[in-house]
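Shown here is one chain on its own, the form predicted on its own, set out as structure tokens.
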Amino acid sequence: MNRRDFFKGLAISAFTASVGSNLIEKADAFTVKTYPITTKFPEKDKLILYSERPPLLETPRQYFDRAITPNKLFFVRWHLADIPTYVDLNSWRLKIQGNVKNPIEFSLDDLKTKFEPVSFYAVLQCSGNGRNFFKPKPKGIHWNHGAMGNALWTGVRLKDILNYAGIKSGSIEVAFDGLDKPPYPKTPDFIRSLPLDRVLEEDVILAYEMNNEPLPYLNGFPLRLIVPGWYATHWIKSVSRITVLDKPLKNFWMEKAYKLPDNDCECIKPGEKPEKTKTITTMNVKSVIAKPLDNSIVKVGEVIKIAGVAFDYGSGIRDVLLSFDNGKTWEKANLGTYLGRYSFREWFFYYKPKKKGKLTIMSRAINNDGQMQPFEIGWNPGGYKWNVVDKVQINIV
């Protein structure tokens, strides 16, 4: 079955076969109350379902015992319900327009033949990953740990494309629009912009491959913006139009969405409104325990492997520490192969429980800038940037 035929049945099979179709309640155009169940979508293995339309799928925690997240297990997050399910590459073009000397269009083959290919590993993480752990819970998708993944992205530098088109003086931002469309006339199209200086950095690319395969449709086929070290809100999927701007982009997604309180803690008390806000950008340092899972049963004297991943915004992971006595003492985990500063860093530790009962395992990452996972963070209205020390509890028998 080819991609086109496979996706013809998306709306009438994967979108309706799940019992979740009767459980999802849309509070408004941008908030979904979630009822997670496990399901399987085209090009994906079984993931945790939060919404069918738009597709919101979370990677189960146990798969973060490895540095590279397989495409079929990679989380999915779309903002708009009308997503592309088939793209004809014979007619598809990437349009470069706006404040440029030579507005131009490129086919996917043009991008692959005219520009130098670039590959690197980078973590993609939703801004709201971990939102479910805030108290009280903010509005939005109540992700647990799995709205993130790490992949080898291959594509072309965005600055090479823009320089080819010729950036005019006075340019300050670059806007990105994808093939997804609003389901209703009053729903704002998902268009976001980045500062020109960030766009012109070497590590910002337009990727056409993910782990040496074409991008899955659900992860942005045929072309996705990669902004390593920054949260996924900036990684626009199915990019079809790039506009160089000489003034700031003003729309819902830039003026109201993905904002943090602009203070030292990036937090406020629940019920309050921030005096000033800022756009969420760089990720913070974080580790996640993949194995063992919560409530696992382990025998006394049995050696178990504790494993997970750690990452940050690009400083790189220096250490991952584990505690078995609620944070009184810490032991260093072993770090896996270094795959680049933007990548997951695997870690693991072998442990032999000595007595029966419940045991809490805690993990804490430290990056090369000396930043460390905190024991608690302040509340923010969007439920963004959760990176509290991770923990699981196991039963020793």
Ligand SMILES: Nc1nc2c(c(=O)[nH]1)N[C@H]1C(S)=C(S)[C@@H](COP(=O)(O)O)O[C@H]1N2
Second form
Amino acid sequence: MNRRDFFKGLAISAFTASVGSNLIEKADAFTVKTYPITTKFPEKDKLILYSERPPLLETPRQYFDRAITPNKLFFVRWHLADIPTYVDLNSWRLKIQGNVKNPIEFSLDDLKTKFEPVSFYAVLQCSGNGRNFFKPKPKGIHWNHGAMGNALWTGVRLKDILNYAGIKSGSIEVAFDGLDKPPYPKTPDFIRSLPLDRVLEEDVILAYEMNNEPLPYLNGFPLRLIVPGWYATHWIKSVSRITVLDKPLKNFWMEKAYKLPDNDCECIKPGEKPEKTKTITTMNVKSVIAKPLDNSIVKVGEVIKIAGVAFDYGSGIRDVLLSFDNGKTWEKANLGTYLGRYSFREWFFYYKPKKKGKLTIMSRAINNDGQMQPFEIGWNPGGYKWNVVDKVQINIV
Ligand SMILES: Nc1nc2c(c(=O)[nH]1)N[C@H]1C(S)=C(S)[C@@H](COP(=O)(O)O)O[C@H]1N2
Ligand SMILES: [Mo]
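Cool, the form predicted on its own is there; where's the form predicted in complex with this ligand?
What follows is the whole complex; the chain from before opens it.
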């Protein structure tokens, strides 16, 4: 099937819930609600379905037993229902405008040939990943652990492109707009900005490849912004317009969305209003247990492999510790190959259950700055930044 035809069937049945027969049942310790698994999205395999329009698809937990998330299993999140489903690269252009000396347009080939390509692994994680575990549950999509993934991103430095256009003095921010559009005139378009100093760092790129392939449409074909170490809300998909600004961008997405309470714990009591807020930026340290799944049945004396991933904002993972006695004692997991400071770090541990009954397995990551996953996290209205010590419970028989 040609990439152009992928979305045809989907558009017709956009409002019908045609889903597979599998249900994620109690996918982990905290889940009560069940969501169906779907295979019907173009360029995607089995993912947990929260919505068809816009597509909201989560990667099932068991796929985090490996450092690299395949494109087909990579989660999907769009805010606006009118998403790009076909892009003609003959006419597609990236526009650089605003406070620059030479406003300019590039084709995808221009980008690939005029600028030095760079590649690195980096974790893309939604700010609301793990929102389902907060009590009470904040409003928003009740993601479990799977609104995250790690890929090899290849593209060009934003700094090279902006310097080519020539940044005028007085510039302070850069705004990014993708090809997705609001379905109704009063819905605000998804346009976000980043501070100029972050944009000019070496590691902020516009990627045209994900794991050595063109990006899937649902993950931002043909070009997406990569801001390693920062939450996914900054990683604008299908970028087509970049505007250099001499004053802060003011719109719904910058002023109201993706805000955290601006205090030490970044938290408030449920129901209260934060006095001040700030925009969410860097990710915190986190580990997730992929296998065994919650409620797995395991035989006494049979060795099982416990596996998962860990990551942070870019200091890198120092250790992943596991506990089999509710946090009294901890053992070091084996770490997989180092794939760069922004990548998932795979970890694994072989364990032989000695006695029958229920067993809780906990995982706790420590980064190179000495930060550790907490046992509890304060509540915030967005349900952002969940990174509590992970756990699964297995039945030993
Ligand atoms: N153009 C565009 N880019 C976007 C968004 C969007 O709605 N439109 N959502 C952001 C958010 S909140 C997330 S979590 C990620 C999701 O990326 P993915 O769909 O590739 O997993 O894209 C980000 N970039
Ligand atoms: Mo997100």
